[in-house]
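Presented as structure tokens, the chain that follows is alone, the form predicted on its own.
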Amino acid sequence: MQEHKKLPRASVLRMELYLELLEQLEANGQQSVTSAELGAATGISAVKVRQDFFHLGSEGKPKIGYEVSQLASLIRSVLDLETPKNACLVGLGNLGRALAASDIWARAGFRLAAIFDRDQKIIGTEAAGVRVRNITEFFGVVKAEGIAAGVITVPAPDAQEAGDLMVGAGIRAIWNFAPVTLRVPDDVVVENQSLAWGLITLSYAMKSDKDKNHTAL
């Protein structure tokens, strides 16, 4: 098995996309699926599919395909799944109360160990399970509970003070969900994942779209 390259940005959104499938077929029983079949069912060409494969060192077999469980455990690995990482989120708004009672974390490797405000009626009570503490304890709680990445759930205004509060305590994975663009060292990841953004983005596919139609009239 070939050791496998980085992958770009949409390589891993298309892992994503498989695994999910993958597991899909893990629970129904399925033991191997053809790269046809992942294509029609994700909407990615066989031979893309083939190649993110050979990419990651895995190889059909002829009119076999793949084995379910093993490429599935390959995916985990690639994208370091399995391995536990403590995450911490700025922020117990509307949204961060959601992410914090949702199950993402687990899925991705991640345990949510701490959570921050400096809102006087939110610090002290619970948010699935977690205490919320006072912004003013982030470095030493982030230090204890060896916190490596963080989530930023804040309004925009105050998104480029927790980004620069993450990355002085040492933090270097961001999870940003407001929207601005964070301005941090090369050597922190940003993953960006504005709401605003995405309806922006959905109102003009929409748009898009409809003067497609009136044009074809």
Given for the second form:
Number of protein chains: 2
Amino acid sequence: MQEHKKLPRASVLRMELYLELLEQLEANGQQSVTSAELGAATGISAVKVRQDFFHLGSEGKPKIGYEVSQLASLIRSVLDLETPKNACLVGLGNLGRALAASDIWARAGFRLAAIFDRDQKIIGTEAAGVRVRNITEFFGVVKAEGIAAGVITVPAPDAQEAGDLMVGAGIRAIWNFAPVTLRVPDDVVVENQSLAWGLITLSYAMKSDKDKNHTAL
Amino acid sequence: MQEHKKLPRASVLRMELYLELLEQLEANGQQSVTSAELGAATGISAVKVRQDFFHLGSEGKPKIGYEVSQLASLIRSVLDLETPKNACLVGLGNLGRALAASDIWARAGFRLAAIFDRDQKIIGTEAAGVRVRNITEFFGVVKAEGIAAGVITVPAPDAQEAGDLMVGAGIRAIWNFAPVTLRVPDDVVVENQSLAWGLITLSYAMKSDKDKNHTAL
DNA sequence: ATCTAATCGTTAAGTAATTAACGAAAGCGG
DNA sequence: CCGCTTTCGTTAATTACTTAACGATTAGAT
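Since the one above is the form predicted on its own, can you give the form predicted in complex with a further copy of the same chain too?
After this comes the whole thing, all chains and molecules, with the earlier chain placed first.
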């Protein structure tokens, strides 16, 4: 077994699928699972599955496979999903509201501890049981609540400003939904996720399909 | 100039950033822009910028850079963002509502032509000016409206069913938000985008940070 | 206890993406 | 008009990710 150094990013993204499935198997009372089974169920090739678990520092047994609940625990532990972490969200538009109401927080060990906006019409309202505060209170609340991660769901032109606030308040992990690249110090991790990616990619893929048919004529 | 074959996926994802910036520059009346400027503004290395535009089949001029509006057009054209395309959305939960209300559709040339759900309490309501229909009407509406792309925002256990419906109705481009891998025929493009990715990645990144500090002691 | 078949862990090969390098084209100053 | 400097286009090198290969291990049968 290799002492796990750093999980490839692509591998980290697949962990969610494994975990989802493993928890399902666990609920069904299944004890063990092979890489082939996991692969068939997740649509990931069995080799990739084994490689991923190898990176995790896996503990499968030949002829048997992986012990379901142990593997699930290992994933949760390596990704640190069970350590409680506080997060805040800046910008309560449609996306912010959807995120706030989502169950992803708990699944990754986060608690949405605060929501901020600058719009007086939104400040004071609630989302997912959390009161929306004025962005001017940002610094104080982040300190008081021990917030370690920030989510940016403001319009693109305001994103850098939101990021600066977060960095200034000591936050070193940012999840950014605005289609801009934030300028942050080296020790701050930024995870970008634009909502538009899917549509843009599909648009391009649909065109390629068309082209293919065309040349086939 | 190379005749552009297939844009690397990673490159496609960056196009949104370029386009966002180019349109801004265009609005400011700037005529041309260099790879260095674009890189500085987007946080992408200048080499990567040139490489990306090379893949596009770019038309920059030494000593000047790229012509802003021409480059923007090229991107829109290669990604096919201006061809009108109809999409439908299945599952009007919080995420579905946020997507429906978003402006990303128009930016990528899509029109949200129909929304489906199976919950009687939701059917008949409206989101972003689109009436929610019963999922039983799916096939007919997709044909009638000429819908070419589908978005899945249902809970994970229902995702495959939604995908099957889409495939059955002739849809060949699917944007899936459920954390499952859809089983679809080879000629159907599936673009997966789980909302949880960001949090999971951050969780892992924050842990690595902690470890780093630890070993530094 | 030994053999067989399955399945893992790990190294190696192949593929895709990023980064580097550098010749060629084009504006600009003298 | 001629060099000088900038910046592109393109090929090459590096790095990261994926896929393949295969020896080692173990359960289960005889």
